[in-house]
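Have a look below at one chain only, the form predicted alone, in C-alpha cells format.
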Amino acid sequence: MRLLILFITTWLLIFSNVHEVNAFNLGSDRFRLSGFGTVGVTSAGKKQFGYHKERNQNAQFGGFSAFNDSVIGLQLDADLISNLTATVQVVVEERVKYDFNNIVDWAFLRYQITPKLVARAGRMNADLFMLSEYRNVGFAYLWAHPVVEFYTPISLNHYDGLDFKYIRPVASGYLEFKVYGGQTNSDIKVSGGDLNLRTRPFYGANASFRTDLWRFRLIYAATEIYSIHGQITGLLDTLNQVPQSAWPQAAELSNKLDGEDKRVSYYSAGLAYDNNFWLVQSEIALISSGWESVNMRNGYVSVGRRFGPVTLYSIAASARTIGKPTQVVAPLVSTPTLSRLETVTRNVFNAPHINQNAISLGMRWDLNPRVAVKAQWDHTWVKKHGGGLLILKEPLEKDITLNTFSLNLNFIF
C-alpha cells in the first residue's frame, strides 16, 4: 500500500508537470471528478520516540520517509435530482489499517432544503477544527502539515450520521450554524498498540461568523465511548483478576484505564484573519472527560506573510494534560508476576500523558494557482512523562527534543 500511494503520487506529479491542470471531464456538467494530493518527505523522530502526524498513522522513528506527508484523494459530485447532490471522497496515504472505514473519507448526500437551510446524511467531515472541510488537502492550507499538537490527539476525519446548516446573511459577512449527530469508528495507534475506538452517539453544534478578512468559530461536541478494542483489553481482564487482598488498587485501576461507557466532551474557538498581505490564525480547546487519558487542553498561534508568491510563517504551539497520571501503588504481595504487572500499569498510565510545546517556521511558494510547495522545520520539546503524542519504545523518564523536517509539493486538480 505505501508503494501504491508513493506510485500514484508520483504519476499525478509528473502529469500535472507543474502547470495548471482541470478536473477530469465526464462528458456532463452532472458529474464532476476533482483531487488532490500531496509528495512530501519527512524527517522525524528518533529511535526510541516515534512521530506521526495524525493517530491513525505508523510512527516515523527516525530517518527520512517520504510517506507520513504523501496522501492521494479524489472526489466525485454528481447532481441527482433538484436540489439533491451526492458526494463521494477516496483518501489513500498511511494509515494504521487499510479498508473501507478508513479509504471512504466522505460518502454523503446533500439537500437544499431552503436557499438558507442545507441537510446531508451519510459520511461526512467531523467539524471539529478550522481545517476539517480540507484536512487531507495540503494545497489548502498554509503550513506544511496540521499543527501536530491540535490536530493530533482527535485524529477524527469523519464520522457516519447526518447535519444540518443554517447560513444567514448579515450586513457585513455571513453567520452559520450548525447541528450534528452520528456515530464514529476509528483505527489509532498508541504506546500501548493498535487500538478500534467506537463512540455513539457522537453529537455537536457550531457557530461561526465570516466577512472578507476575519472568520470566527465556536465549536461544542460530545460522544460516548460505546467499544475499545486492542491490547489494552488484556491489560484490563488481567487487573481485574488480581485478588483484592494482593493488590487493593488493581480494581481501580482498572476501572480508570477502561474507557468504555464513558463520556467525552470538547470545546474548540478559533479565529483567523487574512488581508492578502498578513495572515493570522488561532484555535484554542478543551477536552474534557471521565476517561483521564483524554483530558487535556491544547492551542497554537500561526502567523503568515505574503511576499508574492512566497508566504512565509511560523506557529507557537502547546498541548497539555489536565492533571497528573494517576499514582500506581505497589501491591500488599510482592511476586515477579504482581511486579511485572505493576510496572506495565505505571507506564501505561504514564504514555498518554501529554505536556509538549513546539515552534515552527516555514515557507510556501505558490508556483500556480493548483501547485504549492512547502518547507517547514518543527522544534519540539517534550516533558518527562508527557510524550502521549509520540509513539514510545521506552517510557519516556526525561525531557527531550525533537527537529522534524518536512518538503513536500501540494496539487489540486
Given for the second form:
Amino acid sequence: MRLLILFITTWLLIFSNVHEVNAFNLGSDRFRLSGFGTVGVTSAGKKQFGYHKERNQNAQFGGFSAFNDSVIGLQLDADLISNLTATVQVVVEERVKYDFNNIVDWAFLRYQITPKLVARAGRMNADLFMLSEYRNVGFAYLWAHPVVEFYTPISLNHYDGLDFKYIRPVASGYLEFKVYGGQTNSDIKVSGGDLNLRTRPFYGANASFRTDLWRFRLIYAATEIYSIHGQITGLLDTLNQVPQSAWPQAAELSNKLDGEDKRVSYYSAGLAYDNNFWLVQSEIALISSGWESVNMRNGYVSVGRRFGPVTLYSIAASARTIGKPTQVVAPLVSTPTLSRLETVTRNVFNAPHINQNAISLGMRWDLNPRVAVKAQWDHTWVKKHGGGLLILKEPLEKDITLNTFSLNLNFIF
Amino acid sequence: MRYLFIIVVMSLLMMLPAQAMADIAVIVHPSSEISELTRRQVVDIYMGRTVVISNGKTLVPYDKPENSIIRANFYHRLVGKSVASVNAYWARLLFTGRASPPRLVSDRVMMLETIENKPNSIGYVKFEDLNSNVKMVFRIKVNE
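Next up, can you give the form predicted together with the partner chain of this protein, since the form predicted alone came first?
What follows is the entire complex, opening with the chain shown before.
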C-alpha cells in the first residue's frame, strides 16, 4: 500500500506539469476533477521514541522515511442543479488503518441558499484550525508540514454532519460565521496501541474576519466521547475486576482512564497577516475535559519573508498538558500480577502527558505556479513524562531533544 | 556556486510580471444588469470571496492560462500576488469545497466568445481587444 501511494504520487507529480491547475472539465462544465499531492522524505524520531505528524499515522523511529509526509488527493466537483454542487475528495496517505472510512475524506452537497448563506451536508472537514480545512494540501500553506505541537493533538480530518456559513461585508473586510454539528469516527495511534475513537454529538461555531492583509478567527467546538475501542479497554476491564480490598484505588483509576461519555471542549484563536512580503501566523488553543488525558493548551507563532519565489520562515511552538497525572497509589496486597498492573496503569496515566517546545526553520520555493519544494528543520525539546505526542516504546524518564528534517515536493493539478 | 547564483536570479526574474502591458478590461455579457463593478467587487469575484448575481444566476468568472502575461498582470494589479501565490490561495478554497477557481479559456478569442455566449459570465481582455459584443464593467489601468 505504501509503495502504491509513493508510485501514484510520483506519477501525478509528473502529470501535474503538463496540465493546468484549474481542474479537468471531464467533457462538461458541470464536472471538474482536481488533485493535490506531496512527495517527501523525513528524518525523524529515535529508536525508542516514535514521531508522527498526525495521530492517525504510524510512527517513525529514526532513519529516513518517504511515507510520513507523502500524500495524494483527488477531488471531483459536480454542479448538479443551480446553486447545488456535490464534492467528493479521496485522500490516500500513511494511515493507521486503510479502509473506506479513512480514505474518503469528504463527500458533501453544498447549497447556496442566498449569496450570503451556504449550507453543506455530508462528510466535511472539522474546521478547528487555520489549516484544518487544507492540512493535507501542502501546496496551499507555507510550512513543510503542519506544526506538530498544535495540529497533532487533534488529528481529526472530517466529521459527518451539517454546517451553515453566513458571510457579509463589513468595513474593508468580510465577517463570517459558521455553525456545525455531527459526529466523528477516527482511527488513531497512541503509545498504548491503536484506538478507534467515536464522538457524538460533535458541534461548534466559528467567527472570522478577514481583509486583504489580515485574518482573525475564534473557534469553539465541543463533543462527547461516544466509544473508545483498543487495548485500553482490556486494562479498564482488568482494573474493574480487582477487589477493592486488594487495591481500593483501582475502580477510581479505571473511571479516570475511561473517556466514554466524557465531554471535551475546545477553544481557539488565530491570527494571520500577509502583505505579500511578510507572512505572520499564530494560533493558541485550550482543550478542557473531564477526561484528564486530553486537557491541554498549545500555540505557535510563525514568521516568514518572501524573496520572489522563495520564502524563508521560522516557527516557535509549545504544547503542554494542564495538570499533573493522577498519582497511582500502590495496591494494599503485593502480588506480582498486581505489581505489573500498577506499573502498566501508572505508565498509561503518564504516557498521554505532553510537555514539549520546538523551534523550526524552513524554506518554501515555488518552482512554478503548481509545484513548490519545501525544506524544514524542527528542533524539539520534550520534557520528562511529557512525550504524549510521541509513540513511546518505553516510559520517558528524562528530558530529550529530537531533530526532524523534512524535504518535500508539493503540487496541485 | 556560480550556476546556483544564476538559477536563483533567473527564478526571481521569472516571478516578475512583464511591465510592458496594456490596460485590462473586465467584461460581461452585454445583456447583464451589471453596468459597473468596483475594484473590490472584481477582486471578490476572482478570489472567490463572494457570490454576485447577474441575470438571475451566479456570475461565473473565466481566466486565462497561467502562463499568459495578461493573467500575471491581472492578478498582480488586482491583489499584488504572483500566479503561484494566487494558485496556493485557490488551492485552499478549492480543496476545502468553498469555491471553484475561475474556469479556463485558452486564448483571447475563446475569452471573447465565452463572454458573448454566456449571459452570466465575466472575463478580462486587453483594453485594445474590446468589441461591441461584450460590455466593460471595470478597467485596470497599467499606470495606476
